[in-house]
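Only one chain comes next, encoded as structure tokens, the form predicted on its own.
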Amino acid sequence: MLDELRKTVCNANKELQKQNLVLYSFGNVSAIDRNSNTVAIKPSGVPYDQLTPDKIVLLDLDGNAAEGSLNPSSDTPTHLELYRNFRDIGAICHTHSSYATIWAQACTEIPCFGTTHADNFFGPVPVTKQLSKNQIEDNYELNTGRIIVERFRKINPLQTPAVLVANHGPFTWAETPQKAVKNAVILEEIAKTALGTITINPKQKQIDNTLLEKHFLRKHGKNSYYGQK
């Protein structure tokens, strides 16, 4: 099982590069086996073209190494904090993709202007608060996870599987690594189209709530009818 987990996480990380969401060794994908609470994550600073399943690092939820000789991603404490709090997710993706990062650096949520957004995220993509000086200097990566969790106190992370960390960049998540990467691809697209929307019409209002619910629930609701059974 853990060998398969490593292989799946390795392939998902490589997909980031194929989708032009990362440069060099930027970004990372992780996944968790909930049965053993084992997390598999990209090693720190390893270029994607050098990544192989045996280089994927295995850890427990406290960050203790289970297998692997390489250092895990520097963002590992953020991933672990999300796994500890978002119990229904199985994978996390972090990138510095251009358009999503533009919104993150602007410390501004991505408004939901249309149905492409509504098909995948139930409302605006939220942005976290900015970290304090103390939060940056002490346990920076852990505190990044904590401000994400705090931001989702009143938001269902399964309905809005993405966040912008203020001044930093986007995180997405899902049940599987492949879906977490897919959410990152979609997030980058809606970040781009939202920026284009307010460029054309700075006063554009967000999508009507009825249309938002219709598009999201027809794909993700209990009575969804999009796609094949």
The other form holds:
4 protein chains.
Amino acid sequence: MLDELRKTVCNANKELQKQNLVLYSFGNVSAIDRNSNTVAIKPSGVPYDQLTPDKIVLLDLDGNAAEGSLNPSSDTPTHLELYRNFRDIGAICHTHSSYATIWAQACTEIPCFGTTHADNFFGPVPVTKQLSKNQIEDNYELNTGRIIVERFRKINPLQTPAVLVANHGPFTWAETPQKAVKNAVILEEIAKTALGTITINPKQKQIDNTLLEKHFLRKHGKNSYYGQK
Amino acid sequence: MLDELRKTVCNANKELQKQNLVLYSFGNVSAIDRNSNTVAIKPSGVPYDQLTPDKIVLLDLDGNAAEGSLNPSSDTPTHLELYRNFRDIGAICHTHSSYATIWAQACTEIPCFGTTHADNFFGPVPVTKQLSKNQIEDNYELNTGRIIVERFRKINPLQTPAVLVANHGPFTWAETPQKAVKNAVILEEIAKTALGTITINPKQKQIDNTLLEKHFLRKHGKNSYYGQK
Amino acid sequence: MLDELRKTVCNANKELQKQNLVLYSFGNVSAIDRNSNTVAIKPSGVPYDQLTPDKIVLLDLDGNAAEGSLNPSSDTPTHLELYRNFRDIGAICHTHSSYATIWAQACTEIPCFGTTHADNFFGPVPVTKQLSKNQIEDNYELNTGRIIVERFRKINPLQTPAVLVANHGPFTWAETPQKAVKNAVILEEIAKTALGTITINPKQKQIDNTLLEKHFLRKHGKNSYYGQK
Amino acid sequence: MLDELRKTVCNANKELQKQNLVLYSFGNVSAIDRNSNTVAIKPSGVPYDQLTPDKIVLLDLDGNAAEGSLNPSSDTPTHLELYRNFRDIGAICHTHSSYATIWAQACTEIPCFGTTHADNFFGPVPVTKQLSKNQIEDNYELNTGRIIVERFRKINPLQTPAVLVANHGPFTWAETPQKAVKNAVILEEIAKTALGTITINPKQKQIDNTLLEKHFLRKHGKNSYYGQK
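Any chance you could show the form predicted together with a further copy of the same chain after that form predicted on its own?
The complete assembly is shown below, putting the previous chain first.
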């Protein structure tokens, strides 16, 4: 079971590189086994092509790792805070992909300008507020998780499976590591096309709610009719 | 005959991926056999590398598929509406390629700024109007076809073989699936260069009609003199 | 001799595709043997991967081809006009590469913003004027050559081996086909970086003449000291 | 020892091409052996795929090469000036990579807009002043080194291992050639995302110092906690 978890997480991390979402070791994927509350995450600073399932670090939800483990990703406290609060997600992906990072650095949410966005994210991709001096100095990575959770107080994380951390970059999530990475790929594409859209028309408005609902619900939920059953 | 149609449509769908026009399963190509009025189209949600000719769905012009078929692309009613109204086209291609989608999301037609455009599209690439709330809620995909047809009331579809659906993305067409994909590739390039052009000069005007006609007719129609005979 | 010319021209045309300067068959390279005044050029509309030396068309400077030849590129009269007037060039390359085309479509010369540009082009890359209605309707391709020549009345073509034809795209040239393609590659890069430069600072001025001369003459002419002797 | 230096420098130069930081021969990497004060640098104008360790040029800090050497990079006097003044660096990398060059050509420093930047550069990436007419005409490459050194009078080169030479392009450095190239890759990425950031918000401010220090010191210095020990 945990071997399978490690293998899936290892493959999802390698997928980051194949999809051109990361430079060097700048990104990480984790997953959780909700039965045992075990989280599997990339070790810190290890290049993707040197990653093997046995190097994936296993932790409990308080961040305790088995003895002899490698150091987990320095972003681990952020992942754990999300798992503790977003009870329905099974995996998290963090990258510094170019266009999503551009919006995060501009501290601007990505408006929903089209159906590619609406097919995958049920509304704008939110941006967090900036951390205070204190929140940066003590428990920085944990506080990063907290401002994400705070930002989602009125948002369903599975309907909007992405966030931009202000001045930093994107986190995406899903039920599985493979889908969390897929959400990161799609986020990068909608970040790119949104930037082009406001270059043509800086005052372009978001699509209206009827179109947003039509597209999101065409692919998600009980009345969806996309794909094969 | 229909086996050949399925094979051609299968290959044209795979070509979308090779040409970097699509992410995951976000795009589809169809073709019609005008003798039997049979349409062949990509099944919904199937990744391109899992696509084989036998998975291509065959339908009549009313959308009836043979028993046991996979679900056709959710955009099928749009394709069928175009085949019913644009009697000279033999194939349709739909993608969410980045730059064409940028213009579609900006709800702005692509002006003809140069000869690459004029060689392939006889005037600006039009954008549809936005659908009303009712048109989205009922028969959304059919209505998408209808607003395209409405937009082409005074335009010859074979001279302007592309449209941008507002807030959505491009559709292209041609006599054959291979050419419909080729039009999608060229559309993506002219969308990219048009965005750069207005970045340099936001007030740049379209090329004049004499140059537009010279280039389009150099490649199309009875007086064309491009290529080998 | 002419076999060698055909082979070199064939390889240079294929290089256009490897360097991502062209889509489909949208570009062509030619070369001239000045002893026999024979020009070798790509046949019209033939894809690069189907190109072989025997398909390269040989013509005299008046455009007469040997019987049984394929149709030469439709841009042939432009090439011939340049060979007749720029007596020191040995090869010409024409593409619709994205960023050079962006500047051509904006009808704006590329200012010399940096040393990458100055290393290769001794001043701004000029843009032609637009053709008149008459110049388009009769002898369009020949007149394209004429407006290029007119634009270079006070410019040395070997010091500025590139031009942007307004509303169209770039032509580059050099002593050899390989160098003409290299100039097209470098032109594309400086067009890209110049666009970024004016995005940051729309009023950025050209580099001053001392720096321009230093860099150009570091690589060209009798006092050059770049490379191995 | 020097054989090893040549091999490492050769590989680092080839890495420039793999990382898409250079066209043709436009870039160079050097390294210094501080015990013998021997500098190893790319020969001038040699394409990367023809580079072998024996072609790497060895010089002393005054620029004297062994007899029979190839000509060293024309930028050698710049490298030597940096080695003489930045006593803790072991390698230097110079490219004309697109986005870093865009900022250099705009004569604008790259503000620190996010944590990708802060992880690697402890503050904005500085731009030099422009050289005077005299500084260009005599000892141009040496003077290029001098204006870099002047710009770093109050900056620690190992904390800000990159500079933009105005109207030219970037130089990066590090303890080893491999890390100098890695800094060039990361510089290119932050130059790209910074350009996007100001496209969305032209007045975006730099991140505050607490976040800058948190990220830089998370990866550098005695209290760092990124990676494996």
